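One chain comes next, on its own, written as structure tokens: the form predicted on its own.
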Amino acid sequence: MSAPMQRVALIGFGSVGRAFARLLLRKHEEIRQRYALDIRVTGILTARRGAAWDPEGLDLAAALTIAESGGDLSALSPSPAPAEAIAFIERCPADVVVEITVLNPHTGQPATDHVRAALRSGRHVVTANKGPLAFAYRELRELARSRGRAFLFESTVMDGAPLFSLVREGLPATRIRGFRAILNSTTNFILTRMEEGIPFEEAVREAQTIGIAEADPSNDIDGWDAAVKTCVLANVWMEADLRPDRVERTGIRGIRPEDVADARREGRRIKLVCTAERTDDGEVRARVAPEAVSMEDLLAHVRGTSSAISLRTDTLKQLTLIEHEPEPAQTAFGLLADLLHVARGHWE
């Protein structure tokens, strides 16, 4: 007996999208056997490599070869696919739309419009893009509920670490009162290297060389990426309605080698710490800023590209999760986990 098919459209096919394709190829038979599910990518839309769709499923191995050699994916499409994103989303033969385009931390676009269009057209949505949650979470959550569709986003914060599914399924009847976290791998790597005696500019170049920092690293260094992630967590977990420009934000651009050295002499380490707390009047206040963290604090021991978060709750008091040295494959795993949650109905 053939397994039920889950048809998936990918909006974006960069490093995460390609890592997801490789993971799906590796896990395809295991998923069929364990979950009686046949996941097929029936559409791929890219900004520079064309678009392709096939209701029977695209050849993922061929798509990877084409994308990584700089070719055009339209060669895989049995019929012409729209190059314009909204038209592609509305017409693609897919049950789930996976939004994995590049984040714009100042507007959340075009990802927010992509998610909105997918939900309005009756598709489930899985996203690794933080923008829709930082700028329009409440609206999109209600839209998904009104359409009876899933809106899942495990890969938006700390890659594929199961933050949201942990709270959704593992912490029933629990209120999150606040959190402290290290959420940006690039700045944590730079600060770690500065502590090891590497100048700031050289540490930035190293981060670019290993692929965790963009050619223009401002979104990381100036705290925008961390602020967007802080908004996502506060909006989802604490019923906040924050936007990144409402997060008190200080990046690491002003950290000097002597600041790092002074902190070490005092038995501390400088970290870019993200916090959110609910005040006595019910407001959620969020902050991203460098802190000289005591060595008794778990965050002081999060090194390199690793991330960590400590939740304060009304049931388990404090719960800490650490993700060690993530790679794009871990973000891809978060997408796969969300797709399995959609298929199994584990999304309310």
The other form holds:
2 protein chains.
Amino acid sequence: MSAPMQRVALIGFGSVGRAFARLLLRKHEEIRQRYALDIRVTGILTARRGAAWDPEGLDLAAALTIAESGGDLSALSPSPAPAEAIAFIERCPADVVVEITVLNPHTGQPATDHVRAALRSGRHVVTANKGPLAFAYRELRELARSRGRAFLFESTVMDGAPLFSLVREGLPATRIRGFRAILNSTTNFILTRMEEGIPFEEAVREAQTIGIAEADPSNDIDGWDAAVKTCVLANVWMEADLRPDRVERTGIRGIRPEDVADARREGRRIKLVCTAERTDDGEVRARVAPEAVSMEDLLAHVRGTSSAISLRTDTLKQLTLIEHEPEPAQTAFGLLADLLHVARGHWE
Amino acid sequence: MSAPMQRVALIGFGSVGRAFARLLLRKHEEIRQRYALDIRVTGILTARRGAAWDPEGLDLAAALTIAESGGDLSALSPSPAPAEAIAFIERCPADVVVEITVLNPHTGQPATDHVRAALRSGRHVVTANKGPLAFAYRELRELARSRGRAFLFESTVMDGAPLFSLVREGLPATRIRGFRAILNSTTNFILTRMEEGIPFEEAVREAQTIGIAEADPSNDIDGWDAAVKTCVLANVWMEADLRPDRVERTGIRGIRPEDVADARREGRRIKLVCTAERTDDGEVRARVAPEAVSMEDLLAHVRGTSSAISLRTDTLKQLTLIEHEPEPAQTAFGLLADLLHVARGHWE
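Structure of the form predicted in complex with a further copy of the same chain (previous: the form predicted on its own):
Starting with the chain above, the whole complex follows.
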């Protein structure tokens, strides 16, 4: 049986892109059977490994082999594909553009330009990049609506955990009044290790060793990543129009072992907590700061690299979603879930 | 602006039905604006307060007043409506039948007959009744599919928390490998009180006083309610074809204060845990039993009347959803969410 084709272009082919390719290879037949959909990657653009496109679909297994052996993807392309991103996006034979380039978290670029170009050229967009959401959500949402295209971003917060779809589909006709969350894996890991008696600097080095912290860990430790995610959630769910620098932000650099021990003695744990709430004047106040969380609060029990969010709503009182120890494969799953939302028309 | 109408018949008008009516009155205009949908209750059938129908929609505020003052709803009906359920379901002017009668948990009746009649007469069905799911899920699912109608049941497990929609929408192309859950509020409340030093019998009386336990509490205490819910989840998610009496079941009647104290000394809490897993031979094994849960396990921190479920999947490793201290309004919300899934065509 031939199933309708969904043609997908990947802008970026780093660890998330490759995890997505592996996931699609594993799930392709199951998706064809269950959703009568034939998802094909018809374009891949990389910064340093060339570009390839093929309207019939690229050989993903071959693309993985080339990318992992340091080769050039253009060998897979029946005709030359542009190396420049906007030209590639505008001309690629794809229904959906998946934006997964490396992000500058302080500008949201180049991802925002990529998303804008993709929507303007009539593509649906799926992205794992927080930048376009934190810096240009309203503009991009309106652009997508005006073109009748999807703009989905499940993998931007809590990896691929179905957070946005939970609210969009599971909580219809509901207003989000506020949330409390642990959204940065690296700081939660460091704080968990500090409770176990490991000094801050050593916990940071451990996080670097297992690959969850950068060589310069300040983006996580100073709360920037958490602030960007808090900003995204407030903008998408609470009609806020914040930017990351408008989120009140305190990182964990000042947390000393004795602070962790003092909290522990009081039956509390220090967590980097992200909050958003609507103030009496209707504004949304968003904040990232270390808090000594009571053991009665579920957030106290979210350990290591796990994440959690607790929503307050006007229909269900409170609902909490927890993701346990994510891997790149989970971010890849968020992309796949979004592609299926696009195919099923479940995006508003 | 006139929005398309969704005509809804309520079979049953007890506490959940009345909470639904209040929720719809509160949300009607918001839903009309946001989803361009005009949800109208065009039929209400009760066991002891008569029946009413009106293809233009009944006055819900008036229906609430009558039901709460012990009057007869037939006063609201422009033409006489049948008092007999199957006749009412077959003939009512409704697109969706909402089944919320009082259930016999050992037979699944009369809800199962109501659902079957509604689907056969071409209606979509939304139900808060676990019986049809535990006793006749496969038959009813196939019947709904063959008629191209929705059969949705968000409110059957964890009240209105978006559990089924989380899996259906948020976890596409995913296999549920198993779950661990706390699904019965009454026993979780009793166990929480026992930890606080209250004897079992007194904790049961407290649960009765606050209205979460029946005069005969055995359905909860002996694990029947939890077994029925476990059976529903295994049947819907894991292609099992269980019945409640095939779920291995131990209740909490045998739990003594010293068991709770012993667990506590070992840093554990006793919880009535529902589990399902696929065995090596492909069968689904489902079980309800008290367990001394480690404090490292999030389930240990689900207190009072809250519920939680932790899913293991083949895409996201593990995902946990927690509902905090539900009320009838939350069950009502699950019904409303399902009606919106029907209207948006988001049901497969």
